[in-house]
Every structure is written in structure tokens, then in C-alpha cells.
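Below you'll find only one chain, the form predicted alone, shown as C-alpha cells.
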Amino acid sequence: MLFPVITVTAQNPVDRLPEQIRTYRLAERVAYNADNLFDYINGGAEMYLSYGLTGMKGCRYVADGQPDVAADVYEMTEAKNAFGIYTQTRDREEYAYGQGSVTHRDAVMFWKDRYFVIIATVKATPQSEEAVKQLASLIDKAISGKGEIPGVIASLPSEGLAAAGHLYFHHYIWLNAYYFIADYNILNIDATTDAVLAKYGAPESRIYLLLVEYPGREAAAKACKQLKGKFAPAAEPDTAVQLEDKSWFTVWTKDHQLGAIFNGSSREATEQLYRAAKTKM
């Protein structure tokens, strides 16, 4: 999969952080690009470098008797990308840091402007622990802006959403992040598009909401064509059709936004969903 190459910057909140953080003292700086993260976190740069990524700037604290502590800080090209990476990780949402956050005894991650931030540590100590929070708040601390969530979220309807059950993503591969839609890109989504994938209902009866802005009116009609052409070719417009496999799916645009429900368990919840949606859109 190739990804466009950015070049990484000079500065990063990393280079802030000071040499000593109570007991444990900086053993290493570490700074990687779209050209190398790949040497950093082989597996797992692919996420990266689709949301656009500028370059990362990591440390590492050592304490003796204690466990490693180290801290990196992803840059992004905008602060919609770096909100993006948060909902691929977060399983929860919380607030302790940044604009988004998550904490677990041995680690926290949290997005903020266009970082996205990770402090981890090899094995959770009281002392370790306590280093991993205190360089969340200093890295939150130094990044002085903050960024906008993308549009597209706010169409999202609230009734019935599931918690931390959405991913904001513009590049097609993340189309199937929880259900599948298709292998290629039959929606065309790319650099120039905004889109989110949202879970509703309980775990048994899950329903699924794709919401996509495109840059105008024809670009979302061609797409919702596309999509139609595959899943109910003969239905009409804006109604609710019961597939092979007895779930109910439904596509529509409204202005330069396209709107799908699919795995839906009955006509009412589909068209109940898609009438929330639609409304919001």
C-alpha cells in the first residue's frame, strides 16, 4: 500500500520534556518519518502514514529498579488526522488528557491539535505509573492549540450510538474497519473526503452507519450509485431493502454527503437510523 511521504518537522513536544522526571532521568531521543517508522513500529506504521503522518519524536526514561518508560509523540498533518488515529485506538472515551483520552495502568494515549500521543511502560509500578502521568501532563501541557473534530462527526445521531463506536478515517482501507463493504475502493474515498463509521445498537443486534463528505454533489452521487450497484441494484432511492442474508441496507446522499446503513436487523431500526441521520445531515 503506498502512502504519500511528508516530510518530518523540526519541532515536536517532545523536545520539551526535561532531562530528569523525579527518579527516572532521559536515556534516548529517538525521531522517525514516513520514510522509516516502519524500523520504529514495524506492523503498525501502515495507520500512520494513511492519516498523513509528518514525522514522530520519541524518549526514553530509565529509573534503576524500575521499568523503561518511554514517551512518542506523532505528528500530523492536520488535527483531524491525529483524532482520527485516537478513535483507531481509544476503546473508551475519557477526558484526563488532551482532547481525547485514554488511560490504562501502564500507558496513555491521547490526541490533541495534531499530536497523537502514547506514554508507555514496559511493567506498571507505583513508580513507573506515576512517570507514565507525569509526562502525559507535561506533553498536554506543551502543545498550546487545539484542533477542530471533523464535520462529519456531528451527523452523527447520539441515540443508540455505541460507546467509543466510531472511527473517523479518508483513506479506503479503514472502510472495513467493522464490517465489511467491499474489498476495492467502490466509494472513492480519498484525501479530498471526510468519512465515519459508527456502531448502533447492542453487540447482537448491531447496526452500522457510514457517513461520507465528499467535495461536491456529483462526486457523492457517483459513489452512491457505485455502492447501490452492489448491494440493491433495483431498489429505489432512499429505501430500505432486505439483502440475501436477511440484514436490511439503505443508501442515499443529501447535498454532497452519502449516508449508508447496513447489517440492519429490521426495516423499522434501518429507516429509524436513516431518518435520524438524514436529519442531522
Given for the second form:
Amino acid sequence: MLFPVITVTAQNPVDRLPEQIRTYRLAERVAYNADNLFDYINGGAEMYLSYGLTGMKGCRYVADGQPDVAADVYEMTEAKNAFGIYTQTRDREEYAYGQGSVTHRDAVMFWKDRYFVIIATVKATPQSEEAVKQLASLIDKAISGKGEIPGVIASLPSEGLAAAGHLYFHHYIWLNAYYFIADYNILNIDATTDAVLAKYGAPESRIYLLLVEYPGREAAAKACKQLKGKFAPAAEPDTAVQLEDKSWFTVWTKDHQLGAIFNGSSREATEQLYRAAKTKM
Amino acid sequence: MKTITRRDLLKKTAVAAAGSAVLLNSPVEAWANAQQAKTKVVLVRHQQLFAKGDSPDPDVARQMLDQAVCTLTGQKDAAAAWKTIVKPTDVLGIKTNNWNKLPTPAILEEIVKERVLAAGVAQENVSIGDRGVLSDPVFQKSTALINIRPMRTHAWSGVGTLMKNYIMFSPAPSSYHPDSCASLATLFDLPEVKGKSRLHILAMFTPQFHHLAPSQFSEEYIWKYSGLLMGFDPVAVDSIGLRIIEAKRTEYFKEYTPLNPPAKHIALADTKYHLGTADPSKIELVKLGWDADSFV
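Switching conditions: you have the form predicted alone, so give me the form predicted together with its partner chain.
Okay, now the whole complex, with that chain kicking things off.
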């Protein structure tokens, strides 16, 4: 997939990290780009590549008798991609670091501007936990810019939206993140599209809303035709249809945007979410 | 290539009636080996595996491995069982997994090595390896492989499986990444691998059921399942392992939380590449030992 060509920033927040963090001392610096990130995290690199990685730099700190602490800063082509990775990793809404973070005893992750940051230790001890937090603060302060959240997120109706329950992407592999839709790129999702999957309702009656912004109306209409053709060829416009498993489904377009609702528990609930989403699109 | 949507699955009456979310997340359409006899997978669990702390008890692990291999082969004792798996003339590569955050339990490597040596394989003809297998002289001239790894979630293939464990036999592992590692089954066609696999062991001692970021590891997302899966069919063993991971995720997150992305390579290993059987209804799962919260 093609991403905009940008100049890789020579200065990465990791470059400014000190030689010593309390009892921890800097032991190693690493740097990788999109061509060799596999050497560092094997197949895990693909997720970053699917969001347009330009490079990463990392530091490993060691202390006698303590587990190592590693700080990795992934630089993306655009801030929205750092946000997208964050939506893949968060398990709660939290803003302790950067523009959104995840804090566990043994790891802190956050996004800020074009950067996605992971500071982690293999085992949490009082010393390693403290080092993780200090590194997170230092990197947060070293990133002066702020990134914009992709516009498609603003089209999500707020009522009923699950906490930490939406995922931004533009690679078809993530289409099934919450709910299996198709094992191929049924909606022609690529680097030119902005997509968000969202969970609504209670866990026992989840409804999934998918919104995709295409470069133009024709692309949205083509994708809509493909999805409708597979899921509900006979469906009337602006109405939900019931599938074999008794769940309700609908798909529509509005200008260059596509919306689809999966796993609706009733016609009313599905059409209510449809109306709310279409109004915000 | 044939494609599958949720609607395609729902149209299939049996699947729709079963309403199996696990099945749906693993895009299983029509299983390839419907007429085949069931493939056997052995699950052994032992409540005392971690009775002495965070390290597996070697004696319990040995007992579990022996039980599994006897059940799988139908032999009365482990020595006889291992002799059906390897022969003294074999040159044996034990393909392990050295991911530093959750490697193959060393005790399993040790016991397998003990057992194959006892079965007559020469010491110099046994090697345990992972990333260096292509340059390892024993692996280079191997006549037999034993595949051992722990199961864990993976940011691109859904789960790290026995099939994926052979990716180091490729000089270009990333060439197997497209479409979330859909073609991992074709690793078994590599000349270094083809026809050599004698046994597959999926360590479920402390499986990892979730991760927050690629290659991220947290003790929060492993649990002492205290089991191991063994079989001759890597697809069947991986399929059972996947069910355990999926079930644990549902329990932990208190709602169905599919792997992201789905582990499609397991289903495709059956339906497209015909490497083995992923369909649970075609697998004879033999469960031994501790059964609480086994999830299968």
C-alpha cells in the first residue's frame, strides 16, 4: 500500500533520553526502519507497517538485579496513524501520558503527534515500574507537537458507544477486529480510506458500526454495492434486514462515506443507530 | 481464490444453528477432510505442574509428556512410544521457540531430548534450535523433526502456532506475512521440512491469551493452564489450542472478544492447503488429567 512520502525526522524523542534513570543505566540504542523492523519484532512489525511506519528508535536500560526496561518510539507518516495504533492497544480510556495512554504495572503505551510509544519491562518490580513511568514522562515532554484525531471519528454517535470501543484503521486486515465480516477486502479499504469500527450497547447485545470515508462518491457506492450484494442483496434503502442468525444488518452511503451496522439485536435498535450515524456523517 | 463473508457462513444451516462465535471468527467454511477418519489430539493437564512456584515441576512435566505420548501412540510405556516416533538412524531437529518473553519451557526440550536419546538416536544427531535452524548442521541433514512451542496471541497471525513455528525454515520469513499469514501451511512444503515432522507439541503451560501491542508481553495475560497438547497433525493441535485461547478471552473480557486479526491460517491449512484437520468435529480430543476450566 502507498503512503505519503515524508522526510523521516532525524531527531526522535528517544535521542534525548538520559544515560541514567535512577539505578537504571542506558545499555543499548536501536533504530529500525520499515524495511528491517522485522529484525526487531518479527511479524509484529506488520501492524506498524499497516499504519505507515517511517521508523522507530529504542533504548534499553539495565540495572543490577532488576529486569530490563525498554523504551520504543515508533514514528508514523501521520498523527492519525499513531492514533490508530493506540486504538488497537488501549483497553480503557486513559490520558495519563500523551494524547491517550494505557498504563499497566509493567508497561506504559501512549500516542502523541506522529509517535506511538511503548515503555515496558518483562517483570514489574518497584524499581522497574518507577523507571517505566519516568521514561514515559520524559518522552511525553520531549514531544512538543500534538496530532489531530481523524475526522471519521467525529461521525460516531456518542450515545451507546462503548468505552475504548472504537478502532481506526486503513488496512483491510483490521476489518474483523471486533466481529468477523469477511476474510478479504470486501470494502476496498486501503491507505486512501479512513475507517472506524465501533462497539455499541451492552456486552451481551453488542451492535457494531462501521464507517468508511472514501476519496469520492463512486468508491463509496462501489463498496456499498459489494457489501450489500454479499449480505443483503434485496434490502430496501434506509431499512434494516434480518439475517439467518436473527441479527439485523444495514448498509448505506452518504456522499463519499459508507456506513454499515452489524449484529443489531432488533430492527428498532439497528435503525436508531443508523439514523444517528447518518445524521452525523 | 474463494472468499468468505459472515453471510456465507450464516447461510450454512449447521453453522448458523450452532451459532458458534468462535467458529465464525475463524473463517471456517467447509472443511476439506469430511470423509477422513478423526485425527487424534491429546490434551494432558496436571494441577500440580506449578505447585512449587512459577517454574514447572520437572517430574510432573515428565509424567504429562509420557502420558501424552503413550496415549497418542497407543503404547503402554513411554520408551516404547518414543520408538514409534524416532528410530536410531534418525538425524533429529527439535524445533523450539526462543521468544525471550515466553519461550518453549526448557523442561519440555530436555525431556524430549532425553526420550529420543533413550530411543536410540545418537547424541550428535540431535539438535534443538529456532532462529538458527537453516545454518545448523543437524537440521541441515535432518531426517526427522519434532515441533515444540508455546501458544500465544500474535499481532498479525492471530496466534503463534505450531505451523508458524516452522517459519524459521524459510530464508525469507516475511514472505509468509501477506493476508495475516494466511499461507503458513505451505511452510510444510519447504524441502527442509517436507515429510519430516514426527510429532507436534503445543505447550499450554502458561499460554498467552492477549497482548496490547505487537511483541508485548504481560504476566497479566498469561495463565497457568498447566497443560500440553500433542498430536501428529499440527493443524488439529493448533485448532484445539485456538479454541482454548478464544474461550479464555471470553472469560477474561466477559464478552466475546475475537482475536485481532482472526487466526485464518489455521482454517486455511485445512480448507485450502489440506495440511490437516481444523474442524473440531473431525478431531478426536483425548483429555487426560485435570479437567477444571479446560475450555474444551
